[in-house]
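The data below hold one chain only, encoded as structure tokens and taken in the form predicted on its own.
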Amino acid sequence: MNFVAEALNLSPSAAKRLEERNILRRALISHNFFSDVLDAFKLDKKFGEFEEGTVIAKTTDGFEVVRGYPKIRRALTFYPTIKRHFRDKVVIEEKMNGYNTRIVLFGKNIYAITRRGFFCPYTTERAREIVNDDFFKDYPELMLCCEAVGSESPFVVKDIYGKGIDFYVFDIREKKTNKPMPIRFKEYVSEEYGFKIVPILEICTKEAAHVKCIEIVKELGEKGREGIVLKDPEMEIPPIKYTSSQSNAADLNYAFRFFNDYGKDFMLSRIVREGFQSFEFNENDEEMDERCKRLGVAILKPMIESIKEVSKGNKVVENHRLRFKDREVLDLFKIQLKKMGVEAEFSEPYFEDGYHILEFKRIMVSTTDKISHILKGNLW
């Protein structure tokens, strides 16, 4: 706990009040895998100018500070957000739909940390295959930001980004200050290494940017692709992003499904960027009885679905499927989720073309007890 008190410049006590208040937490399962790090804590609300799922780790070098993404706010209309918002280019990128991951050098291996801090043993052993490390070995200060995207996520399972997982670089940041690099830095070192980053679509000026916009969404949306984030070419102000209808839609279909666990933070706020989007887009009495229709499947076929899978007896689950290379990592993993929190059912692990296969259900335990409690005739 002391490394932790001095990397956050705070007495060893007050370090651990924070502990005792559930804010600070341990961040990693001891493991060989992760032999390069002692100890690990994780900060699971804003603290100071720490931002939530900053990590700090103790290792084999002395101690790190791995600062947690920042939120990004989001913008309800183009006009005049844009405008008002940057100076005067504007970067748009697409936004794809995966969980964010930070990928740090500690030691000799490369780490990959969830968005919330947990050492991730699946994404850590996959990001060991696919990312190049040599780019730590050259700016060992930074962290690579990316989207971590497939259809064998742990966590966000979107086949329209083909089979297995990769990772996209959306931004490269200082570990300890948070500071983003330049949107042509990160366009030098994916061509130098060999990183895939997140798609540019267009840098406009700020005039133009808003009419642009809308075209992409629109073409994006009938792609089932999530939507767009704008940025500052030099990252000297903070991107705002923004969702298709299509994307909204498909939260919502997610959402209800497992309604209990995730319906009410999903639906208002993804229903209200749909009524000042169909304002913008102009739509007509036929485009937005089409969103509507949209919203209201999204919203209720899932539920009705669900309930009727409780109805006959059954758990509302979400299924994966992931790869490992080493049996280990795929038990250690297994510790991982029950860490977080997640319940899950585990088929027995098949070995194929060289990896270990775990499939598994997700069990959405408050969705399923409450279609069972209300099947039973029991009140809301």
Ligand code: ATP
The other form holds:
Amino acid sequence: MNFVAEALNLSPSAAKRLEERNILRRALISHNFFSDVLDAFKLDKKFGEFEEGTVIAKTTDGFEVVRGYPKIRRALTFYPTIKRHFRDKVVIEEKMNGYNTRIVLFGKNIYAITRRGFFCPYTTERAREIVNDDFFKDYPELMLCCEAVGSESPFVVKDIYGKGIDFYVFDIREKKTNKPMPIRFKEYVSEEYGFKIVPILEICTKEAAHVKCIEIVKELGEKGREGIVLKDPEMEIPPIKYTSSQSNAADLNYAFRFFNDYGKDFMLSRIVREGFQSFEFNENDEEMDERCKRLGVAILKPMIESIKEVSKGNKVVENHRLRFKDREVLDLFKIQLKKMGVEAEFSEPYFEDGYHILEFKRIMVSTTDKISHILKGNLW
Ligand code: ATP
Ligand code: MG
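Swap state to the form predicted in complex with adenosine-5'-triphosphate from the form predicted on its own:
Every chain and every other molecule in the complex is listed next, the one we just looked at coming first.
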């Protein structure tokens, strides 16, 4: 563990504090699938300038620091927020709804790291198959910050982005410093190396952006898409995010299905967003009624379904299906999920079209237990 202090350039006292506060955790399971990494830790909390999810690794090449992906602040209104926040031009990108993945090169292979800093065996195997690693031969010091989206997701299952899983680059950053590259570099790299990048929907002046944003968010919402991220073309100003009403409703639907596993903040913030959006979109009665209905359905319907499930003696679960090339990676992934604190019931893997297929049910333990407790006649 001594390499951590050295890699982060910490004074002995700062290193000691890191240990005392217990914010370092092992980031991977040792296995020859991770052969370039001798040992790795992740930060479970922000520490000094280092974001939560920062990874410190001892590799066959030396030390590596991969900074955590920074928080993106949320706009609740477009006007006057955009005008105040940005400098000149604003890039409007689609916000895709999957899970955050940093892809880096260590030694001879690429590695996929989750938002919280775990080396994910599943994501790493998929990335090695899908992502062109020539990029890293030319830019070994950079990381690709991607949204991993699709139906075969261990974390965020969505059909709208297609079957399987795919990677869409949204930022390119220096892994050691977190310095983001300009948007045009991302576009160039995507052409040059054939990456998919998140759609760039519009580039406009900060004065005109709020009108455009309302239009775009309405359209995206109707297509079941999550929302937008607004960025400075040079990436010198922190980006801000904004989500569609349909996406807020989808989140609430999810959160209330698993109401005891999700924080109250998660729910409240999504409801508050709807209030500001309705106000700014200047809705007529019909539109407002539609929004109210959408919100009400999202909150109540899934919860009622969960209660029904448990009343029948079942657990509240979420279904997943993933594919693996290598059976050992599949087993590694199962161990990894446990380390992440996910409770799951796995079915026996089967072989199909060259892949080992793993199906599992993620069990929402807290919600299941709570409902069961109440149905037995206990008080809240
Ligand atoms: P935060 O980033 O604020 O901590 P969070 O973890 O709750 O928030 P989200 O609300 O999903 O996450 O919003 C930020 C995330 O959106 C990013 O971490 C990234 O994974 C994802 N994302 C999708 N599309 C983009 C995009 N075009 N630009 C930046 N991030 C994007
Ligand atoms: Mg997200």
